[in-house]
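The chain that follows stands alone, in the form predicted on its own, written as structure tokens.
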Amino acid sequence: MIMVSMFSSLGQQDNLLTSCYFKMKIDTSLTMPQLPEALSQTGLQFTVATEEDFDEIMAMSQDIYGGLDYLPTRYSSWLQETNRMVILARKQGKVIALESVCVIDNGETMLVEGLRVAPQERGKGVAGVLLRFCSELVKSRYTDVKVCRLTRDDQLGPKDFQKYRIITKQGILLVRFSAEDLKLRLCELGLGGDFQSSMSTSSTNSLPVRLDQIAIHRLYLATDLMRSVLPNSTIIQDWQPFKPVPSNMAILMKKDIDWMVDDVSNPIVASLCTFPFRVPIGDDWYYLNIDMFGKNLDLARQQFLCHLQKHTATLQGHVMCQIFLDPPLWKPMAEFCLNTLNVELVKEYTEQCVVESDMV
């Protein structure tokens, strides 16, 4: 059993849960080949999540992220893609930890991904021992794989760095609003119906364009016009870092996303918007996340407003609304969200860090 109190210090803690690691008991429906034998010491048991486990996890991850947790609407999902596992750690039955990994970038890479750890056992080394499992059942059955990709929105530490090299990053700006609220703000704004008519008075003159798959692979495979797009060449899609192969593609293409550029034949920015989705942070609440990309604050503002138009059209509630873009951006974007839209800013500056460390 893995308990704080067995140990004189958390440096011995984290250097028996190291060596330990290798001899941990594993469930029978993960047992294959080359995978650490059992220690019963630890009192952890690995599982594959399946369905049944739903509600346990839902009662242990209460209040994550404010009440903006996505794992509600993602968890069924994410049990179907084959490129992924979902591995439970249990402790005398009950769940006490979840992670989940899927394999990416032509199966070069683990993206970790939905760490959760029950409130009583955080601070004890669970999440680290749940995390060199899943690293060693990836490398068990891929064997090209050959670094760790995560997506961190957290102060990162010297810790870190020894730990992770920074592929990208991009500014959080979080903002909310009431629907109704803002579809009569728009309107006010002379962006109401004819949404591309209001936008020929913009000071540019690009109007915001949206792709059919045809067009996402000509733009992201066949030709290299992302590229300078792109922060360091990765497609950031609601905290997932893609590179732009064709593997990867056909993931993203199985999903509900609204792609958009200002130019097809000449990008200067892009974005991809999910389609909104109920979070339980209270009755009619809704999570609308926004990846943008590229530098120019007037073509990434009608990306945005295009976005909010046809994505809160027939919402009524409040909305939550994530968008991820340039650090210097921020601050214009934000004051235009206050000033403008007349949006509520829900905290300030924050950042997406995406970081990656080799396998071994």
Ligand SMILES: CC(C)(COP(=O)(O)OP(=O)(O)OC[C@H]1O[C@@H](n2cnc3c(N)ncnc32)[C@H](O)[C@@H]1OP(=O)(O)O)[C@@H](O)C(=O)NCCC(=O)NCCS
The other form holds:
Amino acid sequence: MIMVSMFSSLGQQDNLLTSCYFKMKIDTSLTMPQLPEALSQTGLQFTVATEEDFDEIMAMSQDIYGGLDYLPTRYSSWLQETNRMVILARKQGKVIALESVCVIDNGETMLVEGLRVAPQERGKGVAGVLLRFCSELVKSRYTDVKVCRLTRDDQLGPKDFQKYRIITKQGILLVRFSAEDLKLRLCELGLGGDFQSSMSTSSTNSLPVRLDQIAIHRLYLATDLMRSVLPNSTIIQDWQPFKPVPSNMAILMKKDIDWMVDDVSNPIVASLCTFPFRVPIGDDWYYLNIDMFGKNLDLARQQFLCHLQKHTATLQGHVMCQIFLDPPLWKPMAEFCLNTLNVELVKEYTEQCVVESDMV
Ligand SMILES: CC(C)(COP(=O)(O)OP(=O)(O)OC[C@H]1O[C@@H](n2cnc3c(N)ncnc32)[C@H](O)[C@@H]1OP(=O)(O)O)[C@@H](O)C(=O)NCCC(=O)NCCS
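Can I have the other form now, the form predicted in complex with this ligand, not the form predicted on its own?
All chains and molecules follow, beginning with the one already shown.
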């Protein structure tokens, strides 16, 4: 029988608790109800991650995603999120794998993120075991969960197609630049002004519109206007697929995102730009992720430029910029990046694939 030591960070549950209390063991001997026998024979222990585990997790995550790991930036906030659990698999006490599960879509979806296995333990089935363990854990705590979703960028094999349905796909355009160089280039192109002040919230000019909270709610929740813009009715924000429902919007509203559309009364292209965050590839390296929805190249390019303009105004250092977009837009957008913006293409076409399986 696997003993699951559950150390709860308690998150926002009680602000009166002291930090010393955070370290207390809460559910010391919580065992999984009806844990499948195969899982209990793996010899792995599973614990909920705490701040103290950070260094050990980073040690096993070296070189992950080619140095572009988002986990260092997200880790602390993940531990605080009430709808999320970060689970570690341990072998003889040592952390060998991590997975985060987050319950979204009004409690109906388990979103899997952050999955990683220590290099020396890969190819032995650890990821599969951890995935199954987390599913059991979520099922035991969130009875409404019906499906599991994850976003992948690797090549899916025949086994994956048996297991998963494809919800949607976006092309991934990854470019690299120096923030200062791009700022100069944008000036040369006549795009150096303060876009923000030149942008209005009316839909009468042709400039993209940056949305405030009220406009976001109106567009995404109160009307059907985004139905034809979003890929399979999915808001993908920095790899996380959300259905446009109020509980998800509450999650999204807590994040630093610029929401943009071309026209609030008849949107054709929409984009979400996640504020830049550091990645461990080197000093002064940032990730800038732009999720773009819609099929019109000119409008997509306009919004891309707006996001770049805003962030190059304040950013210093190197930027890895990922644009997720409708696959047919990838090539012309890549050409625009290379030939007009003079930025470097980091890799050829790859795909972001949102997949789903039933919880069994
Ligand atoms: C991808 C990775 C986690 C696989 O770990 P592993 O222990 O070698 O994988 P396994 O031996 O358990 O075999 C693959 C199992 O994991 C699943 N898997 C493999 N890659 C996966 C991925 N990217 N996302 C989700 N599941 C994945 C497979 O579906 C399979 O599940 P099954 O046992 O139910 O069939 C590991 O190679 C790794 O840490 N890579 C670097 C980080 C990374 O790329 N993470 C993926 C993020 S999407």
